[in-house]
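One chain is shown next in structure tokens, namely the form predicted on its own.
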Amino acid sequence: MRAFGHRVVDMIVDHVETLRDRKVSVQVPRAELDARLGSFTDAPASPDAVLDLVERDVLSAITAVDHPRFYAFVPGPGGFVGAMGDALAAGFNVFAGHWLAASGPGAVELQTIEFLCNACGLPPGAGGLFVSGGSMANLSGLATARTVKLGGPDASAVVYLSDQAHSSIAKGLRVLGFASSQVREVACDANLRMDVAALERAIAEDRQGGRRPFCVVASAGTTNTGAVDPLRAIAVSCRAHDLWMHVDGAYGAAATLADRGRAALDGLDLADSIALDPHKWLFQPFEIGCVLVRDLRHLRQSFSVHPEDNASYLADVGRMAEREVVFYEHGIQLTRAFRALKLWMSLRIFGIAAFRAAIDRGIRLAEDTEHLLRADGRWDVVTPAQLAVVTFAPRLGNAGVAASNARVERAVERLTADGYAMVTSTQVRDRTVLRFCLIHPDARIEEVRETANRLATYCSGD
């Protein structure tokens, strides 16, 4: 055991000391992976035979999402510390659904969801819970919102979010049972924003419709630009209509942290619900998101049941949720991992400021990224540095936006395919863009300029 998890250590050690040399992106068809990896026999094999064969035909056919030039999609660079912490959560393979099985370890996910809770400016009595992902996160917030404000299921009820938001948003009002007409997406103004007049429009409309609005969903860095909706102006129409209020802040709502971050984000803790990853922002490996409330009791609201009362085989468990939290109760999941403990080890063993200082470096980074490509005559910046994310696209000069688009499609296969670096595209008032997200703690202006130019080559069709 010593031995083979020593290997395991030594595999990841050297992945990240040579990440920077490899390419950022291999992909292999099934078929050869196939051919390579085997089938399952009756027999034993070796641990040594199985981890050569994970190192050598496995882990080498990924896009390393921590790779430190991979600026597409949201970066995972997830640290060596949060790796072991995973190790040990496995290892001791801790049951965190409730305090029952795991005090220790639910002492250290209710001090990690408070740090969480108090850099997002909630007050006293707010709380959390620690899920897979941004996706689930939101899933989370909006299920209790519609328990608290609607009592359940309603027809007629109306949920508001900007045509920036999240596709994660629409799955998970389709998983809750919303129809789409029950969706209704508002308008945006010149800076990719929710624009709080077209809401207000749109509110007044639904309720003279008999309709009965709920919920409004407000974005804290959408993936798409790093646009931050008008919290703070979002959260006062809430107020007005009695509308909860739930924050997509599931990529920008750690750089509260950091003081420009903060800025960037005001009204965050004016939010009811929010939605954060730390796999994103706090460098965390995959998976841990988390649910953040303003009121834990809405929590246990929305997801305690219990059919069996006394006669359930977790009556014990539940005789203690007058004492202790019982996780189980404050979300989907009976079974859940012990997630907190990669992030808390984390925070502990760095210290909030290297976190604070690595979210302000990718903020910065993104705008001498932006200054870079303003100074560059073959780039039109498509949309500002916001919260580490800035797009562009050729200059139009006399093409047309269809041409640009192709264009850009042809860059971003051939940067692929040249493992470099990985940047994707995204669509901006119907143009498609190159985009840049920069939060990787180890991605330098150098490299981003030669990726740049290679991107200006490709473009060119060179």
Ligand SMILES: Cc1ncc(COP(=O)(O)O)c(C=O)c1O
Second form
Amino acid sequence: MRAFGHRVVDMIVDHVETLRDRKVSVQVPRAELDARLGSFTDAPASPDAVLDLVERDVLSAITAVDHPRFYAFVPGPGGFVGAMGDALAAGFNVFAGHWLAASGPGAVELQTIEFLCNACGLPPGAGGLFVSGGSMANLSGLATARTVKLGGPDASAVVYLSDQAHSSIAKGLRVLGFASSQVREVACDANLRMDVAALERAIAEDRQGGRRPFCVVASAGTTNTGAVDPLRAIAVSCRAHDLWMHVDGAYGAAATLADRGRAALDGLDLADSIALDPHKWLFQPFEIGCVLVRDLRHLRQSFSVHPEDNASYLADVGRMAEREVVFYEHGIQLTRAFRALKLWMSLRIFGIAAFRAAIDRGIRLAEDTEHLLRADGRWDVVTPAQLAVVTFAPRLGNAGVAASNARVERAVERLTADGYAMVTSTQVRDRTVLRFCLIHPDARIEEVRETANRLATYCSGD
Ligand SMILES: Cc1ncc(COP(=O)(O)O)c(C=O)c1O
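Having gone through the form predicted on its own, I am curious about the other one (the form predicted in complex with the named molecule); can you provide its structure?
First the chain shown before, then all remaining chains and molecules of the complex.
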């Protein structure tokens, strides 16, 4: 076991240490992989032989989302401490479903959740739960909104979100049984933030039409551009109309730890529920998201199923619910991994100041990148640096938007094949744009410049 474990640790450390010198993006066709991996057999194999295979043919065939030049989608710079936290949680096979099974881990989870609630400015009585990621956190927040505001499914209920909201919101609503006609897309202003006047009009129209508005989903850092909806004004509307305010801060809410992030997220503290992903901007290995609620009792109201109803084998645990938190009553999962450990250990080992500095650094790096792009005559900055995201496209010449869009697509393909860095595109109004997401704590401006230069070359078709 020790030799096996030491080799695994060595593999992880080698990965981290050599990352910067390696290609960012690697894809291998299925047939080739199958041929290399072979198949299951009745006979056992030596652990070393299997680790050889994993190292040579599995983990070599990944796009390194933790690479310091991975600027695509949302980077995943999960750290070594976090990985060791996961190893411990798995090694002890902690069942983090209730206090009877795991009181120490329960205390760690509660401390970590309280830390995040405080960071978001939620009042005493707030709480939350670690889940697999932002999609589950959004689903949990929306399910809670429905329980609290509607009491259950209601075909006349309406939920509001902007056209910049993450697709996991629409998916969560579909899973919960909402028809698309119950999901109202509110227009955005010129800065791709929800237009609150349009929201007010939509609510009024729906009320007049006999519908039942119950929830607004605001984005705290859209994936596309990093835009933050006007959270304070949305909260005022929600209070005035007795609507639940869910904030999808899966990407951006963690920025509240840094002063500039907190300023950008003004009004986050007024949310009824928040999705926040430590596996994004808190630098943790996948999977760790969390749902935070202003009033913890609302999670229990939404997810508690009484043992006497149909889970009598849990009755002994259920009785503890009066004294201690029973995590499975706060969410969908019964058996849950001890996700909190990696974040708790990272916060303790590095200290909060290191997180604050790393987040601030990402915000500033995006601003420096914006300046760099503006100074270089080849680009239009399409949306400015916001929460570490900046979008840009080749300067529009006589060729027009369609030609620019095609050049962006070609540049993404070529950069991916080149492997120096990874950048993906997105759509901002009618333009296909390139997008830098700069949250990696070890991202460097010289490498961003080199990436922009390569993109310019690939865009021009040379
Ligand atoms: C704003 C936002 N919300 C939700 C999600 C979904 O999170 P996950 O992929 O962890 O399920 C993402 C993922 O990038 C996101 O950026």
